[in-house]
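Only one chain is given next, in structure tokens, and it is the form predicted on its own.
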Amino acid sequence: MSPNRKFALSYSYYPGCSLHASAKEYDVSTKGVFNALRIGLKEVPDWFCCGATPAHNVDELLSLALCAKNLSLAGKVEGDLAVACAACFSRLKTTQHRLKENDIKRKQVETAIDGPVPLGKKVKHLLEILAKDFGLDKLEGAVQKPLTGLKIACYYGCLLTRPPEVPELDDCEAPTIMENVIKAVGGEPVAWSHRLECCGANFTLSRPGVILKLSNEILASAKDAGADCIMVACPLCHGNLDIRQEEIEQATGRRYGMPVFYITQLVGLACGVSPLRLGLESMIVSPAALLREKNLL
């Protein structure tokens, strides 16, 4: 983002590994939306992997130290820490939560990273920034092309709101923050049964059968609820529901053709960000026909 532009809000930004690789469209659309809304993002210097799902299953100290060091690096940049990936958000928040509770672990981690952990650095998911910091009223006022007639299944998955004492984003069993953001930009969230169910996460390589079963149930629930598309906040969820969708269709015999958007892609469309800056071409299930039908493309 331009260093000369004045921003109403400014944040440090931790993209995480996926947003610089398989989920580049999430990174690109995040920057496009925030720039359009005059929200500044400054990427954390020298950040590295947070450990994601595997690290804490292998070595707890390693997992905590990875996130603690990233928090330490983020402490060098002004502003609360903005995070897009639900897995990164969960791990960073979990690290802060555990180290606040346990002085012994905190001291072990500080020894491992050779420095203090900034436990007071606020870690915020993009949803919280859009819905609470920026505000739903201002978001509604920034809309140039409302998502009128677009029926959206808002998919939270496992990590955004649970366990309740860690993310502190919304009600862990009945969240509404995604739906509120979508309503603000003119979309129509649908009521459906699987918005908090697991997609299988990183079993995608080790146990693909689990992925096919769980992701099929999510797609079926969204389709049966009348959704045109699904909206996610997690690259793992996006991969399982988008990349695997054709394989799921072949295995089940059911045709879905369900585009899977990141939050920032849909908000970006509504706020007038060019489709070229939203990474829509990277989606395996093309959204082009649906968006043209709704006069959004």
Contents of the next structure:
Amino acid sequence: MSPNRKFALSYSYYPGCSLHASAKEYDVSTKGVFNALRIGLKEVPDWFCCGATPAHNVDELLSLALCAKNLSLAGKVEGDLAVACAACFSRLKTTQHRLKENDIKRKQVETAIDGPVPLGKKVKHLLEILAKDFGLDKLEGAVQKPLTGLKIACYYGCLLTRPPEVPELDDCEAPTIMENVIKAVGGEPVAWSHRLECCGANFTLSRPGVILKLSNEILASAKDAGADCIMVACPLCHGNLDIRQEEIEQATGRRYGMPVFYITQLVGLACGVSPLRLGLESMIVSPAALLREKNLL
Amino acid sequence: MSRIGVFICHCGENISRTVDVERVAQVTARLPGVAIALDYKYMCSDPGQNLLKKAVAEHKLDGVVVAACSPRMHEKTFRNAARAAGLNPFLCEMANIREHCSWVHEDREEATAKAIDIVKFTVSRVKKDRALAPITVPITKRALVIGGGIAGIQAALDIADAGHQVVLVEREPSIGGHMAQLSETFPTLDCSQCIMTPKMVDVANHPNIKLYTWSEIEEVSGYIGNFQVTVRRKARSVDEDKCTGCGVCMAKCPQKKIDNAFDRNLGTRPAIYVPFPQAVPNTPVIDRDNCTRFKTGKCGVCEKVCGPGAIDYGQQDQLIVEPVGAIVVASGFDLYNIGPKPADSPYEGYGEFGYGAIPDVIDGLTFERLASASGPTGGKILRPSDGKEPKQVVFIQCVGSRAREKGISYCSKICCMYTAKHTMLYKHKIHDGQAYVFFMDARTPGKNYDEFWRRAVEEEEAVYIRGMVSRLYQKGDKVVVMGSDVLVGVQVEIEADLVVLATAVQARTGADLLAQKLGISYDRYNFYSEAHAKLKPVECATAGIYLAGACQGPKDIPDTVSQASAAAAKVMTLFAKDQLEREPIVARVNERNCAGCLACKKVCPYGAVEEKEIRDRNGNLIKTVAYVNPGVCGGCGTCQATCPSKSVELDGYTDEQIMAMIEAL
Ligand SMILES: Cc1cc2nc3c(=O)[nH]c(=O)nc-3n(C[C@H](O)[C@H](O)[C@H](O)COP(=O)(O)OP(=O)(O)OC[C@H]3O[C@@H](n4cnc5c(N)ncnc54)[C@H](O)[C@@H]3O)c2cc1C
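Since the structure above is the form predicted on its own, I would like to see how the form predicted together with its partner chain looks, so please show that one next.
Shown next: the complete complex, the earlier chain at its head.
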């Protein structure tokens, strides 16, 4: 049976490479949440890497063609395209934006991928689907275990809302969409300064020193603002803030012990998805103590 | 048979580069009715005009076509030359082969053919031109000045000193505008109040100036020399004739907690107030939205304490009609707000600067109030959040200006200078403090301006960092400024106690509405448009209306005052004559044919069409026809196109002439 008939809302789904590797828990929890909210999700067959951060630094045409081909594959599956990773989201949206405004580029890319690019296919980040398509009211209604008392630093990173003309997600420099989702599921977003700073992203292997500095500032300002944990919507940010947290602590001598959740993990917890289906066990900084303290586990 | 002279101008190379002017002359010389066709390098020059005059006499010409630039440029020039040669000036027409031909085409062959066509049909038109006599209209020698900032004050004083009556309309309770809010002014650092208030008092005392404060323009009709302006005098709730300005009402008003807009909301004021102690007139106004009496009916303290009995709660708005002959618009500017974009604004705001929510991030005008001896802190620079003296202050230039992505691409012109001034004022008051300035460019053209800026850098030790700021955020009691130094190529982070933004100068909110009432044009930013960027910088395209000050574009005080005096001089030039000569290109009604349907009256954008009764000798009404008031007619021709019986025609553009032009092609 096609998912379209089963659910009122239904999407094609582009997980992106990270979600099949280092960010498996994001993939698992996304599916868990969508299942709980009865939103259909059908993975695009044969999808491949979007080129992420490296491709467009090397060759623009290549980076556009990679995304264009994925978009064209996605075009064969019904429903708007749901994307979880902020980098994939950014690349896919950028490709559509670039090709819409530049006919010459579009023709080059169409030659490269041997077919048309579905520029009208709507690419949506999960946040947008939860907050806008599904809706905050319904989300609030779906909560079984509100995240009461959990102080969350919502971290957008640099890609989710920028550059202003591309993502069309929220106010580019002062967004509220993550906070709105968190409030809907009963959590307490904290006001903090580094919501939109860069974590260092793809310097993680080439210049780890940069990561240590930038990510440390993010952890520090979240901690100083009184947050219990950080919430992200991007596997690259997650990698830097979670996986490297201990290294940062060693380098700076400050202890954070700050669990870093994906948005779907927190929404899933609140909406009664079994913790076993949220991939909490793969988090490097364990959330167990925190969640127990707040009666969420 | 007509005897027409055709004169083809090379315009240096402007025309001859793309149009074969000699061929145009050869071809048009052979047209029927053309007595002579010549080409010349500069027709508008003295020898060029002499050529025309000589030809008129020698060839007994009865019509002239000058094929050159737009009539907007030189029609007057050539008509004067024709008149000097004894020809009726309205028998001289221009064929525009520059703007309409050489400037917009590249192919020489095609452009030449087109130029020939343009000359051809203009010749056909001139053949059917009538000799016309200029129309004269009387001039009301009184001027209206809108806005009582330094621009309006200067213009009003100049015109009044020349002996003419001036009506000065100011929207706020006092005149003074932005300049009254400034502390000390570049490039000399003289105190703004000290140079401003005497002029304000002069306005109040001038026998030729009628001052309406707390008033707005309701409606404007008429035309140059003869405007009718309806002024709305908003209810002040205080009788201006009785009030002595003693101030007891303000002292006793129990409602004292209203944000003081003049002090940029740094202090408070009572519900009955004058905006600042040196206000002119010194008559308070009741802020009805915040007055307990008006809100609940339960107060009345001011009425009780007022000795002369000047308080009048029942006062109503009053509409007054003022006849004037000229209007100077001096309504000034507003400042860009970094807050989130309001629905009706094209400007984005600065989310990266917290959208105005960080208390110690202020704008330049607020800094002026902090630095002003008559300001809310008595001239002590103390930051708004906790009243502490800021030891590190970061100034950021070009906030909103030169920022296409935020909606404004122009330079606000005054900020480089006033920011340099701010760093000095700061250093003069807080000796151990440090000022930093983030800037894109330091633009300091102007007499003694660059020297002033250098002084800020070299003597007053302001640290100028070339680069922009990407984010401001609160950290404890500091504001963290994240920026870049593009000269060194590094990221900079400063923990500031106070941040001052040089926000863009933008047009007044509602400037477009005032322009629509006046019938003047404005640019995409709502700044009012001058008639010519270089040669008519103070005139509007609408005759009889002049511009002064920042309503036309960002300006400092010296430029504002110069422009205000220039506008006043234009008004005085107009008033120097008793009668105004107008071009007779107006519509005329053929009363015999007119059926009196008055369709023309409905479409006339100038309100020039009136009804006229035609009576026989015994006074019996025969019929009603349309009449076009030649003083009001704008010569647009809309009536001509509308008239079902073809009974109204525009001189110089009659149907017959237009058909002849089409046939000539
Ligand atoms: C922070 C700052 C510092 C500055 N420092 C200096 C300096 O040191 N030296 C210098 O040379 N310049 C300085 N300037 C520039 C100076 O303020 C302007 O050049 C000057 O105020 C322009 O005068 P204006 O009369 O054109 O406009 P405004 O001062 O804006 O006056 C316009 C007046 O018109 C009134 N008005 C508006 N609309 C209407 C309406 N519809 N009907 C009736 N009345 C209306 C307003 O209430 C106001 O009174 C500074 C500006 C700023 C923002």
